[in-house]
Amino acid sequence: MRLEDRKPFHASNVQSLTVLVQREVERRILTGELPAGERLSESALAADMGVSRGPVREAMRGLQQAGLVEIVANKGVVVRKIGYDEAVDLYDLRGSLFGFMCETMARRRTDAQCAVLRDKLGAMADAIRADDKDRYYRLNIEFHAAIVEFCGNSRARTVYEGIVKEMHLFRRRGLSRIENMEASMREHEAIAEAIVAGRAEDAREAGITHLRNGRDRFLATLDPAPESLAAAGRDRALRRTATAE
């Protein structure tokens, strides 16, 4: 199907082919159709969407700017795998960012939003009883994107995003097993608790650790093999002992 045939898309509009080309392409990331480690061929995705190489070209510098794909030696782009190092770096950066979101949004909150956020944890629960991860995933994205919008800060929005993005890479696994889906709902009740009470500092505390506890249920998720990001982090921790003795 040409990309222009396709329903998420206008060609008509004012929008470039490029911007529309990369729109595509970073979904099919983050939604996992195109995995990490994945070769990104510029002829089949432009013979795919039914446009010339120039638009998809363009599309993939826009998206190594973005993170989520890179340049390697002898094999042209691929979608970015993400470290050990660099994933728990993520998590902190962005619990660091959501706490002060979360505090942001509770000095300013209005009825309205409050009950935005009273239905998405109605929602969450629904999706927990019904043991539907996915649709448990798409839910917890829409809470964070609510208080991210409701916190008015559009730089540390712009930034926060950014982020987010990058960490679709991996953080999928992390809400693989259900406890880890009815801890996590837990974790978002204080949130909008504290919010909804106007208790900024609670609400930045929630924030920042709801998002240490997801770095630590993503860790725990991982593949012991030689070649796992466990097996970077056991090397990291190894490091920091010698580094300490």
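Residue numbers count along the first chain shown, from 1. We call the rigid core the largest set of C-alpha positions that still match within 1.5 Å between the two forms. What you see is a predicted model, and the numbers here were worked out from it, not measured in a lab. What changes on going to the form predicted in complex with the DNA:
The Cα position of Ala197 differs by less than 2 Å between the two forms after fitting on the rigid core.
Once the rigid core is overlaid between the two forms, Glu149 does not reach a Cα shift of 2 Å, moving by less than that.
Remark: with the core as the superposition reference, the CA shift of Glu187 between the two forms stays below 2 Å.
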The other form holds:
Protein chains: 2
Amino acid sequence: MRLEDRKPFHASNVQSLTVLVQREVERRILTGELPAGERLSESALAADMGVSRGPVREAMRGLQQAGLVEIVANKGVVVRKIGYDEAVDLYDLRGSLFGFMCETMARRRTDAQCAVLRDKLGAMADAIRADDKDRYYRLNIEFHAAIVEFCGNSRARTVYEGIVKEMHLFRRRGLSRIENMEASMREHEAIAEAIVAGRAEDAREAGITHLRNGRDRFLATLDPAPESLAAAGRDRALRRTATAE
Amino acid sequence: MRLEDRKPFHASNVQSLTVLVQREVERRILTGELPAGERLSESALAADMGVSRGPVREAMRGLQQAGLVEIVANKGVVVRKIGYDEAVDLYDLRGSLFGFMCETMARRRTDAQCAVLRDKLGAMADAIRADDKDRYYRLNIEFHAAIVEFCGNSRARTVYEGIVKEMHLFRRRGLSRIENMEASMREHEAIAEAIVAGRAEDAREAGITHLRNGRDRFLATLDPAPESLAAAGRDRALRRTATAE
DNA sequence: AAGCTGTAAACTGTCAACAGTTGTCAATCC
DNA sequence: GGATTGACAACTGTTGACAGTTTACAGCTT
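The form predicted in complex with the DNA is what I want next, because the block you gave corresponds to the form predicted on its own; please supply it.
What follows is the entire complex, opening with the chain shown before.
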């Protein structure tokens, strides 16, 4: 499939090859088609996609800034590898940002936005009753996306979405499973309730709590959870040595 | 001055032209040498720095991802222009991040790090006694930088520093002035105290408060402060029309 | 046999040239 | 007179080629 064939034609869809290449490589990384640690050859990518090396190089530069690849001078570019501690840091940062966005949306919410949140919640409750985990997972993503969008802080949104992408670099399994739908649902309800009521501080805490629980649920599924996770005030150098992988 | 002459030679300093160009253009943007809204010509930049257009294009791609420039297909690159509302959003986001970093440092702090904070505070008190605003300003930056570094979350640091850079795109004056050193000092003391004591939640709130106050002090100096700032729950579209500039 | 050295292949960094697009401006038509 | 069209200039998008570096491997030395 040629890159240009993806979307129906429209003037605004005519992008530079750089953008197309960047999007495609990003997709391959996020789907795991290009696993973390993989070394990327410019010429190989260029040949594979039928373009010259220029656009590929530019795309790599963009992906580097986005944190998805690392570029070493005269050696090449590799898909970033994320260790256990770094993943925990990303989870925490993401949680803090999500809390901020919940708080911000609570301050700026409109009735229409609140209605959207309520709709999503209703659909999620339906999914639970039908025991449809896949549908619940999709709605879960939509619920989060709605808050991210409605918070209205576009820079926060960019940063948040970048971090979510980056987190895909850490392991791959488990990311699309929600074991305890009921617990997840209760947390969503708490978030939505606080936002709708305009209780900004409560919304922030509910958002952070939700992601912290999600983090713990996910990390608990990992092989031998390094004890460093629980220990507070732990030394940085020490943690580095305990890096997963 | 040639780009290569900046630093003493070391193997790790041998960077690609792309990196050198990106750094140089970033410097010109942050110093205001290239004002917001300025249109950048690849050929002109390339000629000016004595390189070809390739590295310049790659550097532009990096600066775009960093939020410092905007690239429009087939039209060119312009230094990003930030309006009033966007600046307020950036301040809020930065505050939230700084709070997160204070909180995180409070959890992970070491004695050596606490000693550094105390040293900075002492030096700042000296600067106040000497009524040396410039010195206080430098130390203020160092104090913030220390927290950013000691929080240990490297991704948070990257994001935070990127946002600080981006904020330079909004106006330029006033950014390097601190009117009320005593008030600023008290806030710093509150942050440091909470961190040293390990009171993470207090540290977070002190950090957020500090930046919120800084934001208000700065925004208050702007010409006709749009009333939108004070109004909570304000409509997004309306705010957009009130954009400064 | 283990380690070192030199050579060659492969790849990255950079450049200059070509192709395609956008914007300008003057001439033309209604 | 105003709007439209066409050509020209300037610039961006892309390409292929060349130079310098890294890496792997074969051959040599100890």
